[in-house]
Every structure is written in C-alpha cells, then in structure tokens.
Amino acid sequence: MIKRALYIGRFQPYHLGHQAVLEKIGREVDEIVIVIGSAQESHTPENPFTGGERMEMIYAALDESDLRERCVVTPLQDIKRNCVWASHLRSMVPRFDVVYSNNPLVVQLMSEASIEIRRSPMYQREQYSGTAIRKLMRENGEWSGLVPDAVAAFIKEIGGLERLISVSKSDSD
C-alpha cells in the first residue's frame, strides 16, 4: 500500500464528488494530504470562498467521515511559473508519493517532474462539479443537496450563497 497520497483541487465548494474521490484513494493509501490549489484566490464567481473558508469546509466534511484521521489539509498560493510549480509544491506541503489528480497541467507538471501520477476517479462529474454547484447557488437552485450537509450548513453561516450572487454581479446590475 502507498504510504501518503496528494490530492489537490480548488473545492469552490468542496462537494459529494470530492468526498467520494477521496473515499476512493482512502482505500489505496494509508494518508492523504489535501491541497487547495489557488489558495489566495477569494471573492469572484470561479472562486468566491478564501483558502481558509476551503480549509474549514473539508474539515468539516471530514469529521463526518472516518477518514478524519488520516487527512491533512494545506492551502497552496500559485506561483504563476508551470516550469517550478512542482518543486514550489513539494517545497510548500508535506511529502508525498504519489499524485491524484485529472487536471492536464497537474498531469503534465508532475509527470514532467517525475512524479508518479494517478488520474483521480471521476464521480457523477455532470452532477459533482464546482462550477455547475456555483450557477445552482448563483440561480436559486437546489445546490446544498451535491454538498455534504455540513459543508451546507458552513456557507450559509458564512453568508457565502450571498457573496457569490454579490461578486457575480456587474455594474450594470
């Protein structure tokens, strides 16, 4: 068994396919450190929560799980060079063996830097996706249903449905 995996994504929100995702690797590895990419990125329509509102999220998700113990969250900034961005992660997050991931950039970084890669299982991806969650909570639709229930009850408590609609918005609104 692979000792610690790496799983990144932005988690605008962190949603039921992320959870079944690392569900899923939970049962090839023994610990998962996962990142959230673009961490320093908050308040616009792709990413309207603050790395530490992402951070708060998965913990929260992950204390309804029994993967809790096993986990470890860490925010990452881009540094807007793909040519060193591996080595600025592996110089930012705790070590790992092997990378879960289905982003070609991150695909292709890795495996440029040689590090073994896994393409992530994909879960209900029309259904599971940060941005079509984002349009349901821009436009009233049932949303908190694709997210787990105390991911929900975290951005309603921030007023994040409420930010988003506002930083969605133009001048002319």
Ligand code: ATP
Second form
Amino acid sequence: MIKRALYIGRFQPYHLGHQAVLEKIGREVDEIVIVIGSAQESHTPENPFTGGERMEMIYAALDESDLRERCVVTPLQDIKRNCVWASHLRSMVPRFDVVYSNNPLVVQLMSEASIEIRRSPMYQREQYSGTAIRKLMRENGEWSGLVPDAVAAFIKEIGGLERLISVSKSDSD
Ligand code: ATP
Ligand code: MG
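Write the structure block of the form predicted in complex with the named molecule for the protein whose form predicted alone appears above.
Below is the entire complex, every chain and molecule, led by the chain shown above.
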C-alpha cells in the first residue's frame, strides 16, 4: 500500500534544511504532501511571501530534484482555533498516514488527534533557519547560498528582498 506523508511548514522561505528533511522523508515513504501553513499571510517581516509564491518556490526547487513526481504542494490557511486544527487540516488535504514536523505545537496537536507524527534531525539549524535567513536578507548578508538556487532566483525575480526590507520598516524610517 502506498504510504503518504505530510510535511508541514511556513517555508518563509523554503531553504536547504527543508530540502534535507524532504530527501529523508522521500526515503521513508512513497508520496509527500507539502503543506504550506499560514498560507494567508504575506508582506510582514515574519511572513514576507504569499502562499502562492511559496508554492512556486517549492515547485521550482523540486524541479531540480528527483522528488518532483512524488510530491504535491498545497496551501493551508490558519483558522486561529488550535483545538480543531487537526480536523481542519484533514478536511483540506489528501489522505495521509503520517505527519513530519519538529514544530512543538504541530507535534502536540497531531498527538492529541492520534495522528502518527515523526520528527527529523535538525540540519545545520544555526544557518538553515527561516528566521536566520530573513535576518540576513534584511541586513544585506549572504543568504542566497542557504536556499536552493531556483529559490534564490525566484526571490530575486519577484523583488522579494526589497519587499522584506520595505515591510520591516516603520513610518519614521
Ligand atoms: P522560521 O524560523 O520562520 O520558523 P523554519 O526554518 O523553522 O523557519 P518552518 O517553515 O517553520 O521553517 O519549518 C518547517 C519544518 O521544517 C519545521 O518542522 C521545522 O522544524 C523544520 N526545519 C526547519 N529548518 C530545519 C533544519 N535546518 N533541519 C531540519 N528541519 C528543519
Ligand atoms: Mg519554524
């Protein structure tokens, strides 16, 4: 029987740590549904990219990998009601057997819903971290080597760097 996993994140942006996790999941299951959480968020310092932009980023990175045929990417907006989030998730995505996440809230909510949850090792977490990458982007640091080449090219194409800097400013800046 086909075993299908969910991999959930905000992917702001999709980086090489996410890619390493996906490659590991790909060795353990047949199909992967990549769920883009907080998909309604965009244009903020913590969530600069839209749900659709994050979808494009992930597909562009997958096009460079042999996981492409085994993955689908789907956005999921927040419902701001954690106690029913597992049902919300189930209602919006294809059926799945197991969820991969290291996020403590996701782990807690999945366990309470009796959904099998697996964690993955953290890969070079100091640098492969959305928070660290957004900081580097704002401060004109070396960020592009921390994401797949196709993601760096996509962010440049949509003016993502300028957007992040602009939405991080205050009125008096
Ligand atoms: P942020 O700092 O914005 O939260 P993030 O790097 O944690 O960004 P998420 O989209 O929140 O990225 O992560 C999705 C999932 O990937 C989470 O389960 C997270 O723990 C995991 N993850 C993120 N970075 C790594 C990494 N370097 N190695 C392994 N797993 C990671
Ligand atoms: Mg995170």
